[in-house]
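Encoded as structure tokens, the following chain is the form predicted alone, with no partner shown.
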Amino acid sequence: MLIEDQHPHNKHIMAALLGKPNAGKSTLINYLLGFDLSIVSSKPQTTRNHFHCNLTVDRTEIVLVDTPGIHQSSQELNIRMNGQAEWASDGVDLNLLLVDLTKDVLSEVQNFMKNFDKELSETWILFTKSDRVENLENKNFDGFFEKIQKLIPAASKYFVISPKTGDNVHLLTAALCDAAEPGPHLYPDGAVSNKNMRFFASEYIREQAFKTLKEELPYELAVVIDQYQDPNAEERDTKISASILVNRPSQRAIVVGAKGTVIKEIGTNARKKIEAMVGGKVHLNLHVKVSPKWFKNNFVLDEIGLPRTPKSHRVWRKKS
């Protein structure tokens, strides 16, 4: 039943974007939204939390749930990331499984299902990165899809797209609009996500750390927002203080850089992206802290939005 202050022709659909790391989930979301909401880098498992990304086409609200890439790992951090993707598929109307065309398609699906600890409901297959495949017209996608259906009986459609160039993405958007059911919009005020700016500030800082450091720093890096102050009557600017967590003192030296040059570059680039998001000036203060084995610490993992899962190990918690 539509609530009174919404248009009677409103429609809604929620879809979880699933797949292995670097399949193009965040790139597809950013293309559809028209700006970079979800962070992207060349490092695998860049996305760690699931969250809503909302776009509206005419009277149809499409809520896409971005998720971490499903992968095999015995590390507590990675187990919780997989759990984020599994939880994201609960309660959605549709699953969109992205399959990288630059790799062996069937192996990609098999490996995904091996590490995805639940049965998929209604699923569409998105063959991605079509712009990087030669002789695309000679590929037997019908044959690929028939074999995938044996692995995923709930798979009902497939699309061949490029999240980077937008090739055929309009076909996917049209199909989502057609599949949407009449109902109220979850975000009638135009919000683009269920996460607040505190969350995105930490994401943008981490993204810029990955881009600046490239291969110099291992994956063992997290960002915690220590203080986030919105503008008020006295202060017109947003003030943010954040900590970049690393595992070892040697890593701290890498992130700080000679005379602070690296941390300054990270902060400058992150601040620009946050300012574009909030639409105003931002004062960003960054610190680098050594937090040994933070990726096993309940306190830290909870703080960055990764709660325990049924598969979680017994992990130690920081003493108060």
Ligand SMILES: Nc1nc2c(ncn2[C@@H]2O[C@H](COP(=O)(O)OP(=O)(O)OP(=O)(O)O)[C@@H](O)[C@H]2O)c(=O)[nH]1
The other form holds:
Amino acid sequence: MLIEDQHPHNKHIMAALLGKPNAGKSTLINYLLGFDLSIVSSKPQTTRNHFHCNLTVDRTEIVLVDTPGIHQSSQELNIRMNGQAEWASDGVDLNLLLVDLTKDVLSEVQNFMKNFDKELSETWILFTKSDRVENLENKNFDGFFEKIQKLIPAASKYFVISPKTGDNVHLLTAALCDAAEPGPHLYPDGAVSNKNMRFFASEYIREQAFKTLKEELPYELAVVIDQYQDPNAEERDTKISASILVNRPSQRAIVVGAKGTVIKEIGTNARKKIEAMVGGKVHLNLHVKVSPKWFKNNFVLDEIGLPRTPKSHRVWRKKS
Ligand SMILES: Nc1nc2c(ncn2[C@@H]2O[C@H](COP(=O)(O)OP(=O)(O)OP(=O)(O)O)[C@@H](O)[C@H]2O)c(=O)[nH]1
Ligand SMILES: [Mg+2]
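Having seen the form predicted alone, can you show the form predicted in complex with the named molecule?
Expanding to the full complex; the earlier chain stays at the top.
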């Protein structure tokens, strides 16, 4: 979808944000956008799909592709999540590889490369979470970068940033604008993503589930939107029905909570965020359904936007 008759000075760049889970990819995107579009949590593996997040600086359109963190797993869900990140780096102008400074920098990059099944084209290294590092000025970032270049020959630049405090993020934005090529914008003004409200509604429900539920449970649940109805002549509010899928009946009891308190908390918080997104009142109806081994079920994985990858298992469950 290219917009015709554009301003002759328009420029465009598309960059995939890559890294290990929890590196801060979605946090950086939200900081750059200026609002919380992408879901963030303190738990790893929050983002499951790749999607575009767009911002415009003067006449430059910057399309940032959020991706799931690359990790090792033989589980079909996780293989497909990694596949999303690998696909995302296809066809972008640039990769931005986030490296968490609170971890061992080189082993983070080594581990990423071990599980990332693609050759990286032009890549900038973003050493991130700098606000959490003491004596930052004594760190030898040139030395780290040289070692990383041995692992990633296409690494051409580095930045030391903190999307939490905003430190140095303006340098990254300026460099992205400089690197952008003259050309038409992909999206009309104001289009923030290639994903629709339905997708973000499911994400905001899952975000609240990640925040509310403990331990492994967030990883064993998925959110499927059953009905999404925009306001119309008869109904002024947005109506959404969604199912939270869990693996086992005992998990259903936890997600519902005593007298429904847990599901109510998830629903109330998610509804507020969806209302802010749609700019109006939302009726959100949540159900918790037991869908054993949904994370291996091709039908469910397709439904939540995770198609098969070349590494996918050969046998998978169909809808019964
Ligand atoms: N102190 C600090 N915390 C950060 C920074 N960036 C991200 N975080 C925190 O790191 C955690 C993970 O952030 P996310 O943005 O969800 O990380 P992600 O890379 O998108 O993670 P996945 O979606 O799981 O791959 C959250 O608790 C963030 O608040 C930062 O610059 N400084
Ligand atoms: Mg994320």
